[in-house]
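Take a look at this single chain in structure tokens; it is the form predicted alone.
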Amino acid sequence: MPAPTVKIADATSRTVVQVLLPLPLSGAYDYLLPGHLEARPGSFVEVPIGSRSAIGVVWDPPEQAEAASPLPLSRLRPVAAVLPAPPMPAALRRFIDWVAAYTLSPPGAVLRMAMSVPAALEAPRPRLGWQAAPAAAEGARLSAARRRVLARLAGGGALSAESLVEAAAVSPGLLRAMARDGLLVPVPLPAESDPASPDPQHPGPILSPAQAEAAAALRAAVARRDFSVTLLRGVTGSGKTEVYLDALAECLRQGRQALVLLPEIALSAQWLERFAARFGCPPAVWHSELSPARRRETWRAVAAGRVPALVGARSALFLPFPDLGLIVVDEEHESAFKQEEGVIYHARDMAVVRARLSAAACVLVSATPSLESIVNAEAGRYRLLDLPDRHGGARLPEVRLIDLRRDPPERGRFLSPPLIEAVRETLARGEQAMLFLNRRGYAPLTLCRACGHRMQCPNCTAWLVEHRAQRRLLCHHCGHAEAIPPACPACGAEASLTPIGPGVERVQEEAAALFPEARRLVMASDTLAGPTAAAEAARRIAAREVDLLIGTQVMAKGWHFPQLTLVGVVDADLGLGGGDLRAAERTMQLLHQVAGRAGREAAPGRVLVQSFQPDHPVMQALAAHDLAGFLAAEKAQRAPGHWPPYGRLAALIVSSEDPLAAARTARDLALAAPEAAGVTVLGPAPAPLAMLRGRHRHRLLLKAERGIAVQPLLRAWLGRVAIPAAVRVQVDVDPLSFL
């Protein structure tokens, strides 16, 4: 049912609208819309806020549709101006309201997500492009860059500047250098041109049995037009993605649009190949690396219904669709779907009440779920579909524990002998090779021989890590950077500033040393700088120019690479320490999904996993491949106690830059802390990084059995408190991260 239109007879007519502004506000406020306008819940409209004007939303009126304005009408301030922008969609504006209020968020930080290309509010500007000019390359010296520049342009063709330097590999800087010597010459292109389309009926690959079963179930529920969850479980390597197009093909014969979320951008390379193998051309793609022209392309023109798929990271969920018809979550159990910082939320949850408020099916796949969704899926809220085996008959690699207790590696290294001698094997056939640890830079600590003075950061409850190849010191919460000092600045000691423990450049370094002939690429979030990078590295290992990769999370999952054969963890036990109520879980899936890189094809594939706890569940689960195992144990262990997901767990992080303030601010909400059967409130306590960024932190931790609403005793705890203008208090609904 289309939205009411809100319009003026006349000039003295007084219609009041209300407008949500993408500011931290705690609603929307009314506005007068003049007799010249034409507005309708959804329509960006200008409005004066102060001395200035700003963006905003027609807002649905509340349920009181009578109540009046608490203001006298000769107070209110007209509408300055309708923005030439689609409307946005209703679906779209109560996911907003929904989101606010599950986070305890203001509606208008959770609008400002919805508004992120301010840009594409304005009408299209004219869009220019170039063009060769007549006779460019005659009797010109040129260089191979702009040789590939007038390739592309050849046969007249005129393509944006954006295009031409995305096709030719070139910088801005170089077409401009090019028109200023006469070689383009600019021209008018066509107003926004539709995306290409995907073709539902191109050509897939064939599907196993088990496939085409859990593919059939996923077009059903599409087909549906109604809201649905699926939880998709497959081992590593049984064609998940495959399965899940086939939906998507369906969401495209019914005229809806698809989002696909990937945790990791850098994941996106080898899926938009896959993508465009499977449907003739790639989707339309949102991420951060995109450019601001790019934004507000796709920005408008997904608004316009004009994108009928688009994979994107979590902030895609907040793109304008008219008719969302499905929406899938890749590897469903990854934390970086969490957002930590303004709006805090998870992706995976929030896209479940997305496709809920859409009509849409929802599909959530992994091949190692959360807890949450195994258990949503046994409580029959979810459906489940299960693929056990690889496809085309490649079977999952033998996992062998390597207990450092008995073969350490020599002094001053970090790879065992039996690793070092896989590794060599693996590389003496002819096949690929990987050594993972989840640890970016050279080393995670720097301390002083002579004093024992540790680099610490500044502005944080953190050590610095080195990254040698930059010579730099560098802090991974806040992003602070300095020099490796030459001498120690606590006790002036020279040159005596000693490098501990392993970092992914640190297992290179040993790499080098040890396999001198193998060709080595290191894959980390700092070396794949966005996707052109992480689709150069794709391609490279592809190619067969790469021996041994060596990495940390990025290349743990997502990746297909037929060749690799062996796969080394060099410590697995780093993620279990810190008595986090996840730990053992998130380091399960982690290692389960990084051994899946292994074999996935022909060759067999082996895992050597270098820990000191090999006796731990964890170890023992992995080598055994019992996944269901380990999971029955955990969620014996979380449900007498009522931990998530069999309760709710809801964190108050006190901060201020005055560590008094954060201090006593955190004393008068314990103090103030609910008292409700069934709800435990615990701290406060300072965090464990207690300085981030500068700001003094303490946690408050509500822990509630999973039938009780917590957002209402959150609400009224924080209203008991009054909380000086010094002091931030951060609400993270279902927390995983407890720094």
Ligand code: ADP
Given for the second form:
Amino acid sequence: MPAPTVKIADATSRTVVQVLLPLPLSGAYDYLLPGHLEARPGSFVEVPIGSRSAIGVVWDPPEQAEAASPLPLSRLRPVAAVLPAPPMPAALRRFIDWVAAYTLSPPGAVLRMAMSVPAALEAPRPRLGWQAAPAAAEGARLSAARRRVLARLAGGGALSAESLVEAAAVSPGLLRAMARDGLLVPVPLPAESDPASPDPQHPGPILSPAQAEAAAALRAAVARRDFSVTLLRGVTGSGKTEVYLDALAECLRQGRQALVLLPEIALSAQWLERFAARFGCPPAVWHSELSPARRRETWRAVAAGRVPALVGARSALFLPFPDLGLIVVDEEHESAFKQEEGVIYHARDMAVVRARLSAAACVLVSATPSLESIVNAEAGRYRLLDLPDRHGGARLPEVRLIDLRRDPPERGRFLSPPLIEAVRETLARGEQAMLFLNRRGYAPLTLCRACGHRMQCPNCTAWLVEHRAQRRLLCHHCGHAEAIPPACPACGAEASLTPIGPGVERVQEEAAALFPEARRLVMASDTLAGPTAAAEAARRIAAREVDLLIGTQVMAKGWHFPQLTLVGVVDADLGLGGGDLRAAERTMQLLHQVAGRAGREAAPGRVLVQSFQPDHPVMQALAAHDLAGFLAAEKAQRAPGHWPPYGRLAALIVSSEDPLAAARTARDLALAAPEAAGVTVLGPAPAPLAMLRGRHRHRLLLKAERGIAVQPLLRAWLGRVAIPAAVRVQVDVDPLSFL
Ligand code: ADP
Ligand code: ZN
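The form predicted alone done, now the form predicted together with the ligand:
Zooming out: every chain and molecule, the one shown earlier first.
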């Protein structure tokens, strides 16, 4: 199909193009396209803006023919250059417009997410790689790391520094040192190397009848080459991953690209291994911790259609796939898919939109799907596929509640006698145990015993969290860090600051005292810095080099540890406070996920849940494996008041460094609030996080019955109020966080 022409000829036959810039402007700007340049919608171009120049994308001409430039042609500035990069596909341009309209963001702010690697737009520079020097391997007494590097280069091949660093798990500095020592020599590399090509014919496991049926349905959805959404639900360990990898194979056979979104891609070493085992090579990956060179290479390869399968974080939705055929959102219920800064969007919901605009199949996967997705499936908007049983006859673990009122831990301790006993038994049998607490650091609160002063963040309405290993108090919201003071800053009492409550470091300390002979490992986002550390931790656990795991939710997700048979939940009530709409649902999902780590193979698993409220519906449903009953109760609570998913919410977050300005704007917004049947506006109220990073915050919440489009209401509302320069109003459509 020929590209639609953008030429709007005037009397002198000059061409006007609309260029969208990755800046928070209201829309695309008009430029003149000089006769010697060729551009079409999607072309990346360099244009002057003010006194500088910027790179943007030729956007599609406005719908109405008469929407000509408001500026006289003589005032338009010319496009300076067309960049040597494949044009942005139409489906991605439509997606950017759609996300901008849905989230009430400037289109340029959304475009910026799709242009996160400006360097990728330039022609690739010739690159140097490393080759082993002749006879390098013969020098005796090489370190293990050096031998790993040489092993990767065996046979005379050359690799880029990034590839070597990744493949041999060494530092870039080591490569330079090896070059100095004459072990490596620089050689030119081909300009662009193709990512490895996953082989769809590579044999996968033999699927059980239930798995095979689900896989066939997904394959058929992919083969239709049309938009569809399927919710793949199945208990932990039921083989959901195997099933959707089968759909991915079909997508490869169709010659279209497949995208898998994972909530914590940096911690997904096991997933990458499984992909490699299934398709014979690793997938392309996309997340914030990639090196700049790797980002540039990956972006260019995606744009050129050379990446058949990519696994990534939510930002991968904005990559320029030319012909996306499948999007999988694994752990679709995870709140990590929500971006809370800048353009506020939910990657699960936007994945559905991206699939629709690309005529692709979308598969949402979870053991505990969000109520949103369940209701969509029940209403027939999504197809529902269920995998009811664990693979290979493994049983779901037995879940027992420990009533902390009846079985309290010792004073100042956090593990109750029954949990301690169970860990002891498990370790004595030679099996692995896990203690789960969703809180990083040593203690969430530091209090002065003399005057009651609480150590608080100077920039946020939040307590400082002690991190004992670093001997610091940290703010988990803004990153503020300070040394633990020797005396109370309020009353001056010496040695009076006391940690209150547990974090994983404190549970580890208690476990060290109780089980000194057990080999322990702490897994939290701050102790597993990056993919390599996570992969190494997973390897050690699987290799039985660890007896007792202590960790936060990073340990709860997706891992498959065959010999782990006991999970102890240290504080199951942690997520229930705060009165959040989804507090119970989220707690249920998290605890179910954690419990799902136990007994995934032959040995049966056990889960002990410490709670002060064992009668809470979440705890009862968990113990009875009664997700359906729990969901029915949740629905009954939300439906009458039109709470999501039975109605829509949108939040306005008003913030300013000036407390008065923030309060005044919040009040002005409340006075201008929309009035319509089926629409309610709550607030303004100081946000629970009344101060964040030094900004004072107020919130308003718009609630609309299902079927009412909230965007036009919001647009009109914001249009009625003048927002001072010192005040920022963020719009959060479908908010997950109410902080
Ligand atoms: P889920 O994604 O539902 O948690 P997985 O796909 O991770 O389940 O499967 C759990 C474990 O069972 C994995 O180790 C997986 O390799 C294995 N497994 C699942 N289905 C099969 C199968 N049909 N044949 C062999 N192994 C399987
Ligand atoms: Zn802070």
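Basically, rigid core = biggest C-alpha set you can superpose within 1.5 Å across the two forms. Residue numbers count along the first chain shown, from 1. The structure presented is a predicted model; accordingly, all values stated were derived computationally and were not measured.
Engineer: Would you say whether residue 232 is displaced between the two forms, judging by a C-alpha shift of 2 Å or more on the superposed rigid core?
Structural biologist: No, shifts by less than 2 Å.
Engineer: Is residue 509 one of the residues whose Cα moves 2 Å or more between the two forms, with the core superposed?
Structural biologist: Moves: no, less than 2 Å.
Engineer: After a core superposition, would you say residue 169 shifts its C-alpha by at least 2 Å between the two forms?
Structural biologist: Yes, residue 169 moves 2 Å or more.
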